[in-house]
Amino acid sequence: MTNKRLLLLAVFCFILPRLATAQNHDVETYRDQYRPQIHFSPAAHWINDPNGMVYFNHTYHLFFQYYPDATVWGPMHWGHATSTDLVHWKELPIALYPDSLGYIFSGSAVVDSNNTSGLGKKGKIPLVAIFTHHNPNGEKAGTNNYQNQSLAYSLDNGITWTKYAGNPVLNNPGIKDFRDPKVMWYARQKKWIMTLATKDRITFYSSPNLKKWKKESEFGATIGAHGGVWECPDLFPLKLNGKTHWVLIVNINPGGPNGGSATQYFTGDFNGSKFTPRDTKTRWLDYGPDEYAGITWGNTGSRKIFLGWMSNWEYANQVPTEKWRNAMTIPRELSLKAVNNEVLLASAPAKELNALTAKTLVLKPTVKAGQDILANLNKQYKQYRFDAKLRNKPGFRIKLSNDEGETMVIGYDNKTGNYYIDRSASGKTDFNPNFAKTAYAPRLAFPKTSDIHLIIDASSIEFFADGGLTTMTAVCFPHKPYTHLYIEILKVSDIVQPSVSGLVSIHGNK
């Protein structure tokens, strides 16, 4: 037999089967119990806050707080994943490791198009990450300056990163919680603006070059919710009816509307130095128990795409997954809406998710109480979405259930004006006493016909109502998928255009 034939035989008998095994192993990684099929989760180990979210060269970068040695929180690294469509993600090697200055806590990344930092070389545009160095030794010693802001940069489209030799670039003035820098370019004054979480408020800094920072102002000491430390802020403009408004996102833990972690926001004006809110009301971007640390992608123009961590610090280390722990929400597009002379922030599933739609069933307008809406949807789709419009918004209950009798109930009580998610019988709930309680959210607008949207994955529910003015996210751990859906309304004539759509797994599974 010739050497060429021996080589071909080796390919077919030895190499190709192992390639197939590796590919099958990839798919198998994402088939474990509770594994999200339409949300980003790491192949293994612990994940929390999204970090460094930036769009560059037709690629969305998602960095995240990551501990590669366990499924509980530990010394933080920056994990890394990329996507060209906001739906399918490729997990890459760890981008940033802890070093002598500390763990790598949360932060952001920017495209330094004009090379203001001087970190670009040979005409290459630098991506610059701005993050918090958290020194555990200083924390153990009881000091109050163990969190400082540092830089890293990439000259190969975000694949590899080099830490700046002059770190840290912003030293702690003596504030225990001094972290989570979100940086943006303020074109009007040709400077960078850093929005930084500083214990119980936000502090704004500016810089011409990302290296030298000057304090501009503070916001929030006596405004908003203060049940816990302010964390993971974001500042960006959005237009409403041709007018620019500024949105300031502030994550808080604890102190959320349903306990534990949550994301509040303010609308107002920003002049390059100071943020001025329209009013002093406390508002929540997501009222559910399981959206936290959410921020937006940078460098996406006028479009603002939001992503949050889908968990809650009350039980994030205890949820009953084995190889991995926690995931991200679906990407959401943010917009402003005027309601009763108020400017409110609305959320909607990003349009890119439509690419996962495999089959849509438009249901009869007269859906009967007790009818299983999923009965005619191929059971291969374990993840799906339900969409409908309700006329006059009667009280309703949507019940998701499985063959084990476990249920999630999403509803609206027209007497109290509250939406709710009840996961008391949703599956495994005994890992934390606070997990099973019902979460509530107010209705903020009352159109004659309003929309509701539900996105159901293996271990989560995301609910959007009234044009996304009320949003609720909740994780759940059923022993089997919810393959039954029932809706109960006051009058069958009140439901309009109901539909259910099967969603294809982003991992190649059904």
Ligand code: FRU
Second form
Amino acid sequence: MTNKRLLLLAVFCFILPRLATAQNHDVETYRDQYRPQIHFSPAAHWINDPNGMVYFNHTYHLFFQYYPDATVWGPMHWGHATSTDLVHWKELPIALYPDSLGYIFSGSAVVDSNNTSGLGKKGKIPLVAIFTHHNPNGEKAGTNNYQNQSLAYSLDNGITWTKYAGNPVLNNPGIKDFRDPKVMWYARQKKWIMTLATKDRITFYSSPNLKKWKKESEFGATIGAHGGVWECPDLFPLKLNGKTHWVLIVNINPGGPNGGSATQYFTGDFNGSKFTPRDTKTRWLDYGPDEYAGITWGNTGSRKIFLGWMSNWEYANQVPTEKWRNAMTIPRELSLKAVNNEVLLASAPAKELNALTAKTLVLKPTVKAGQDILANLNKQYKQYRFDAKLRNKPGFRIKLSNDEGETMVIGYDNKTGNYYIDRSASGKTDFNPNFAKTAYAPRLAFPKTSDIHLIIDASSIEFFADGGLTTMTAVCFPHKPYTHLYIEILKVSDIVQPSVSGLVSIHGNK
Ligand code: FRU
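Now show me the form predicted in complex with the ligand; what you just gave was the form predicted on its own.
Everything in the complex follows now, all chains and molecules, and the chain you saw is the first one.
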């Protein structure tokens, strides 16, 4: 072939498709029914877990499990998006493609500032991704070692990646579910710690250079929820009243509190080798049906920002979207709270989200029972948030509804002490028999005045109560947007400072 022809071939096969993906952020792409307006969703095709979340050079990187050829799960790639404000995302070309070692399953990315890996060149700090290679042939052949941990590195701010020639760097010892490495720098002992999901427990490994790994310890075979396989863990320190505690996040599928997949967590201590929980209670970071595989960004200093996949493996492949399937939650800031001598994890919408509040539309209505408090909200804001403070621990019921009479109900039953989300009449629900079930969550704290927050997008609601100690995420597929919000049961005197705020679409239009 002549050089000219080769060049043309390269343009058609590699360059044009990449440009097409990189440039597809036009408003039209993001206008289809159910398209999230304040959440990250892929321009097209399938996504699941967030991966490789790392903050580097003023940019938040979000990689994700991605199948670019269909809207159902398939051979996994790492898709890529970046943001400088955690709210507006730019989708970039695919970062990692499957290769002879297998599909690219979940994992993390670190900034190797000291070039411990030696992968940095000419003084450039390498970003190193540590991920699971899942070999489908090994799986088909019935072997038990088809998931292994590998590396890739980038010297251009995460845009292009080179797989490490010595992959895999951590070989499977014969455990079928051996995946989703989350790596952090343990400064006190100057070593990397890998937190790995190994079937029904977590195994910790350490390394001086990301290439050679040594097993340190195991955790959890007899602690926590075990209704399914442990996946996508995370380990990080957080301070409470000046004292450092360690948080271990463990996603599990199935076996969540409302069926299917969910995120549990433990608080305790980590000494560079072993995690010791404070107690053995099972706790959930999000009790709703639709937050999964959630983990935190690395390299964000003392802030811990969490993001989950907004779906559930029970029906993720069936939800009624067309061009794309599944989105991420809003970013959430995690903190610790002491409640009755327990150390609990709380979630709050990241403050960056405030940038989307259309300030002129913030209302402070005098709420009457049965009143539609969205009546005055400019109808062009189909996505909005509702915030209120509640006195006297009242039971309440908030109903979102649309002009078709479809409803999404969020409430608190003060007799049972449970919050709930009832989406049985929320719109399209029949694509899976488990979808319409009401989800319940316990109330964990009873302050005199409590707070609730609801964030409503085209096909999701996120609910935070009592300082984020109880959090619930649920997707929904109404035929028309929920443009009414009724406070149905509540003594008017018990609600303080209610407000509803229109949120501006992240896709550049209202
Ligand atoms: C969790 C998970 C991970 C795995 C990935 C595959 O949702 O099953 O354990 O790495 O998805 O896409």
